[in-house]
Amino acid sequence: MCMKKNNGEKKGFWLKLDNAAKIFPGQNSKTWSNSFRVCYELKEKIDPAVLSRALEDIMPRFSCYDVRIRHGFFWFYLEKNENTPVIMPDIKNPCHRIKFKENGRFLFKVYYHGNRVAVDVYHVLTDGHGGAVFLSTLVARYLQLKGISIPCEGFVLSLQDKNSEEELEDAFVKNATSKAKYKRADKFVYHAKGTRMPYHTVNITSGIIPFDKLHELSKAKNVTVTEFLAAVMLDVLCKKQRAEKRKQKEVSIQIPIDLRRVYGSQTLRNFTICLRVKVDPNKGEYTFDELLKQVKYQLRLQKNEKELNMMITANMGIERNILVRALPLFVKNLGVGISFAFTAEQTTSSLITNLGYIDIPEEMREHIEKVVFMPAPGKVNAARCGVSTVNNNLCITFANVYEESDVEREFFTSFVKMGLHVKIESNRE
């Protein structure tokens, strides 16, 4: 078994924000805050008692999780959280606002409810790729208290370790080395509308679909899984926007990239990178195999290492600059607020997030039925989706803001009309 406690924690633990989590404190407010959520669906029902003592048994080695942000006078920062976290039933609304004076002042929320146990991060502690790497060893610690031999691999880390310096560090500042200008030239772009929902209240629709037979077809066009999905995207807003009659502007899909892969790194702090693919509808009417075609050059044409060192080093700058380290906290934080509200998401049409495949043990895998993974609906995006791989199961899930499900319902058909089962699960009544 890979769990020995570690009682050896240090109360005078803490640390910088990273370069990414630094603007979602100023953004946390009563209609939007930055989560995301991770959900394993086991093929037993989750023993509650035994959850929590996982939970318990794992917060040691994730010293960088296990903490409550405070604020000095210019910065935020995490320090050592002395309370237990709990776990809860299940919500019907994931992603909720993450109030910092509640539930113990963690930044995360572990829930269960029948086979599943699920995790709502606050993206200030990590990305998506931390947040699977917490809940899989969470889950793993869960089996082995069951009875079940788990090796400790993959995204299962050993309890017997301490968190090492690499784990801990903030990649940006490390590899932000370009010597590059960085412009960014981003126009405001079409968003698909709808009747809005009530503020903290998430439609979520999954499609499973076969990752083999996704695979298969992605390759035959000489796309990857992402670049297929992101095609799939434009084509449907492209088609909703052309449907409205009205101006048209350009459709854009925002795509994170995990930097580790790129960098190996190996921290479990935010290490990604937002890009975008675009296209122009003025110029002219897009086929399926054009788009996928645009998606892959201009994805691939940003996702090589010069090009992001530039776009790190160019998020590294406001950090760096000198007036802007010298504000106080609450000029920051009134900056970051008023830039939000009124560009916030205006230059991305959708999300689509791929945590790709789901690194865990084969002795664990058999007692896994599908890993979910979802970032919080947006302010007006109609739809984000998130993307996880494990046992042949490709999960697509979308969180919406909208009653209606028009952009999940086309998307998901296409898929169908290319030939592939598509099972759909959601929480619409």
The other form holds:
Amino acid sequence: MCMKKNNGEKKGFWLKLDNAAKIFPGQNSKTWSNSFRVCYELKEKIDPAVLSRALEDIMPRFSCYDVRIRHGFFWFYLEKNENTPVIMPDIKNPCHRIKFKENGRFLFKVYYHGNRVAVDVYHVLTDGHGGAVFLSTLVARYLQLKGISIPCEGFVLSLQDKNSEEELEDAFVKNATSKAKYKRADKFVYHAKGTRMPYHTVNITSGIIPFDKLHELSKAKNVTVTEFLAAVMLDVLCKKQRAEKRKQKEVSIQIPIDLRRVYGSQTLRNFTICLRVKVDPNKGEYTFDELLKQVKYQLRLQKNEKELNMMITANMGIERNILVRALPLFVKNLGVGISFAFTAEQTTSSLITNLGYIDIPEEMREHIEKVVFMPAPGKVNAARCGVSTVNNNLCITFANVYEESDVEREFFTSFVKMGLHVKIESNRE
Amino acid sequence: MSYCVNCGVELDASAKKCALCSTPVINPNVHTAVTEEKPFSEELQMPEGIKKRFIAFLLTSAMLVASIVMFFLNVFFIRGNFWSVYVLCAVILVWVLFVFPLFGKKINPFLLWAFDTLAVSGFFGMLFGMLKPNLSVLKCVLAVIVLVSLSVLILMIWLKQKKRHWTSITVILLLESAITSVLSGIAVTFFVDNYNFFVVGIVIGICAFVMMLFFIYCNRSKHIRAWLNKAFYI
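Follow the form predicted on its own with the form predicted in complex with the partner chain, if you could.
The next block holds the full complex; its first chain is the one shown before.
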């Protein structure tokens, strides 16, 4: 399936996994992997031959993605992959489990379908920002090969440049300098009920909303778009829990924060941290405005350099711990697996991850319809959503492992009730 | 361009029903079916399973090499009583119990049960042949093997009848464990004439019985069952 490279690139290139990536191989199972999808919808049909050439052209620029994962005795590490990645026709069930020896040992997959080109990325490689930069550069190169002049700016990297040290660095190590201690105190929270789909399948529902209208709405409430969306999600989940007439638990939303914007890093690897906003329905029924306030204050209280540094340092503390370092890899994996079963999704009801405005050149924007960003389907989280914006199209994409679509329905109809136009696309039959 | 009359959202041109509420799309102005390309692919790709046969082959090779090395060590270097026979029999037992099932895609469970029972009996037979303990111990072990294999057989027949929920399976498993441990305690006491084995059997039986009561409660309560499913990703 994959050809061997013969381009005389340097051998012996290897990278340590960054701090965030260290947990993902331990969470990997035969039914689930932590991978996400970024997808570009162009205004014309994709030519697979040109796309394949574009992918080959950009790979040397992304040496931190042109790798395979290897087991060491103490840690996993990334090593130069001697194969060439291939593009594939798209599938209905993206982001299914990753096996390290499949797909020419690459940890990402490039798909095409009609006007769409998508990349499924295993979280070990990078976060949403890195995935978007990779795909933007790929699409820009594709358009260049089609004869369209695209300058290299924003998310589009110049193929003439080489990977700088700053792009390959583990930015967590550099920025974990806090002396404060971080207490982890997360409870088990509410999870929406539903009929689970078979393993490796997922229901995807995208809603496209005009960004300017939503921005106006959130500005009128004095909150950001992410805070607004998180409040809508909290509202939907609180109402759902109330309707289920069960013991009321806390409802918590996980919101990953791009630390590049806080620390000004240029890294192409993972550099995000997850914040949580939560409300306790036992305190009483929250109105939407109250939820907005809760989200706004809770998020802004955590989202500052000092708090974030404390969290990063706590995560780095585990990695730096001499006992943890001395444990063999299989014991570490076992520990990660057990910890994952009792923390992670158990302490969050859902996830909203906002990639923000995709910063691509004006010349490229003319050829792009929208960008879709889909997070990894959850294990117990009913519906997790990813948000991305380009050309005034804000695309909210739900990855749901349950057959029911009530969370998505309540979420999108909330915007219809607010007077916004919502267009729905889905892989449901 | 069509809108869902129920949700008020615009639907994709290829949609036959609303993705949010399943309301069908009916357009009286369009008489011929319009075939628009769907935004998502319809090809479902299920990932391959783990190659069990390859793992089985590797394990078999490793076991074979280990057995041969032990045999030569016993014959040429660490001489004495035939200790390598114990190793060889233990390897055969482990192979039959854990490696053999990996070779077939779907081996008949009753065949596996028969092989497992034979392998365990054979292993203890070898032990008795080599060590030559008194006859009552042999009777004890035989009684326990017969009881355990019978209880496994009953469980298999019960499971074969129809698909059961995991809580029901746990209840039956615990009930069988309770009965088997009590009966084993009685059998061992009868042959060895040591009352302590009977007490141990009774204690294990009571523990299994108490756990069984908990799972019977789980089986009846929808809420607890749902909670357990979510808490342990079942």
